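The data below hold one chain only, encoded as structure tokens and taken in the form predicted alone.
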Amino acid sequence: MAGKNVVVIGGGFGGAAVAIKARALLAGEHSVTLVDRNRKTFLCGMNPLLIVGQREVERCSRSLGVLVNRGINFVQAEVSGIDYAGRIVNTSGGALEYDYLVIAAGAEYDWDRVPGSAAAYSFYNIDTARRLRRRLSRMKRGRIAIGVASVPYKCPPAPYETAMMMDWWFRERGIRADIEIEVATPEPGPMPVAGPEAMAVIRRALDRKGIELKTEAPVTEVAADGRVVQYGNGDSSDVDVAVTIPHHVVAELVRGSSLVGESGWVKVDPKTLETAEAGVYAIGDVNAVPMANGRGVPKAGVFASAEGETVGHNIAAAINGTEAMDFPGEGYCFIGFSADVSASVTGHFTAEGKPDVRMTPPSARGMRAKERFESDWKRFRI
């Protein structure tokens, strides 16, 4: 049998997972190629700890170049387009032919949809997180507002975890009494995907810590000087530091293509993760996998990794003539309540009827589990 070419676009959680799984299951005559514009990727889930000095940049990154040691071809290049009819991926480094294609290009940020947010603060990539860290290190008093622009967004716990990390850090510095913190969401409560009990736990934690929660209040504008935040419910806040979680949009590579459904994300078969194009799959933040409650599976790294495992297995099964598998829809994510304790939200998110999800109590053991997760990610075990 002639060797098959598997090409993966994007080296995040999902892209790395599919490449590793497919390579492990395929014989040497078949090639697996991973393309990404960057050699180094960062774990955004560490950013709430990074901005309060509990993580360093080098710990938050991993190099895609080391995947060559696993027999994966790594190409550092910009993908300019996909020729589905000709089965070619066009890149700044040349054309790549494929038999199977996996699009793991992720979500991108549209800062301009919230006027002023581009000049405000954020922590949704390494550069914005480092800038916010510098600002917080100089802060001695004032008001901080963390505002979510729209849903879905990556890592649903992040706004609440970040607010609680700030609370912890300012208490450690002995200045918490002089700093106000608020967090605002377009949703009716914090992390509704986790269910009413988890929402209540997070609400109580925020209240105990003196963090104001604004619900059904998407951030809609930040003043040019960064000192006033406007919300979609008509409220506004005078602030010293405005932090926004920007509008998330599907990767430009597929934006406007026939692969994108009504949700604004790539439409896939929820079991196989295959798109309308035969042999082309979309995994991770670029896609929309529906849950029974009408929402999409959370945009979180663990789900992208599980989707990658599924697709990697199924591409190898198609080539090897073995049995395929369905995406299990199970996963988890962490939410730190301080630098010392963490909870996790875990369960079967694509269960029939409604997601079967539960939240563990925050504990030191939970933080150790979060740290193991970070270590496993860095070593490409997740």
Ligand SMILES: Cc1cc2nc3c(=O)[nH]c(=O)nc-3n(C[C@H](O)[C@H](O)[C@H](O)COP(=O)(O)OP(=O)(O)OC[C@H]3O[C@@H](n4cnc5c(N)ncnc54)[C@H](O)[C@@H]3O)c2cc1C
Contents of the next structure:
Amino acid sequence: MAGKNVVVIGGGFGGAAVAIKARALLAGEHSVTLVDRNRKTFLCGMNPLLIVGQREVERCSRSLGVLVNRGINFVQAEVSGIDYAGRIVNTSGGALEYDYLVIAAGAEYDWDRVPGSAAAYSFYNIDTARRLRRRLSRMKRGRIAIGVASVPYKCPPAPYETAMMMDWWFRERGIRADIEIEVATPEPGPMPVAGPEAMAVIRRALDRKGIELKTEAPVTEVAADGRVVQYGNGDSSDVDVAVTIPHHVVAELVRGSSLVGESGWVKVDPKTLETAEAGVYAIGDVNAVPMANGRGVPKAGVFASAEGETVGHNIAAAINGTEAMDFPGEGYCFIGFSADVSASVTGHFTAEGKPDVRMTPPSARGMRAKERFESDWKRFRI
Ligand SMILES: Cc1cc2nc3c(=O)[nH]c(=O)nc-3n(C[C@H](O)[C@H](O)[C@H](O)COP(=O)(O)OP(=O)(O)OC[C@H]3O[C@@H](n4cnc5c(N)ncnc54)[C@H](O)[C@@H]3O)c2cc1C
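Having seen the form predicted alone, could you give me the form predicted together with the named molecule?
Every component of the complex follows; first up is the chain already shown.
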């Protein structure tokens, strides 16, 4: 059999997982090529700890260059377009022919859709997280608002975890009494995907820590040079530090293309992650895998990675003539309650009827599991 070309666009959680899996299962005559505009990627899951000085950037980054040691061709280039009929990926470094293509290009942020965001802070990428860290380290008193613009957004626990990390850190510094923290969500409560019991646990934790929760309150504007936050329910807050979680949009590479469904994300078969184009898969944040409640599976690295393993397996199965598998739809997300304890939300998100998800109680053991996740990520084990 002639060697097949597997091309993967994007080297985040999903892209790295699919490339590693396919490479491990395929003979050397077949090529696996991973393209990303960046050589280095960052573990944003650690940003809530990074902004309170508990992580350094180096510990939260990994280089895609090392994948060549596993037999994967890494190409650092911008992908400008895909010719599905000709089976070609066009990049700033030249054209790549494919037999199987995996789009793992993630979600992007539309900062401008919340007017005034330029005067606000965020922690949704490494640069904004570093800037917020500098601001928080200088803070001695005042009010912080963390506001979510819309759903879906990456990592449903992140706003609550971040509020609780701030609470912990200001207590450590002995200035908590002088700092007010609020967290606002467009949803009816914190993390509805985790179910009513988990919502109640998070509500109680926020309450005990003196963190104000605003619900059904999407952030719609940051006014007065970052000093006023406006919410979609008519409410507003005077603040010293406005922190926004921006609107998320599908990667520009596929935006407006026929692959994108009504949800605004790439439409895929929920079991195989195949798109409408032959031999083309989409995994991770770029897609919407429907759950029984009509929403997409949360945008989280663990799902991107599990989808990558499924597709890597299935591409190898198609080439090797072995049995394919279905995406199991299981996963977990950590939610740190302080720098010392973490809970996790875990379960079968694509279960029939409704997502079968529960939250473990916050514990030191949970934080150790979160740290293991971090070191596994660093070594490309996830
Ligand atoms: C604050 C925060 C906390 C989080 N916490 C957690 C957590 O605790 N656990 C968890 O599981 N997840 C967490 N997440 C979510 C997780 O980071 C994402 O869900 C995950 O990164 C998605 O992986 P992906 O492979 O789909 O996309 P990405 O990781 O976004 O990777 C996409 C890649 O595609 C590349 N790319 C895009 N377009 C092009 C192009 N045209 N040409 C070349 N390259 C391109 C990009 O450079 C990028 O490297 C968190 C996210 C944030 C922001």
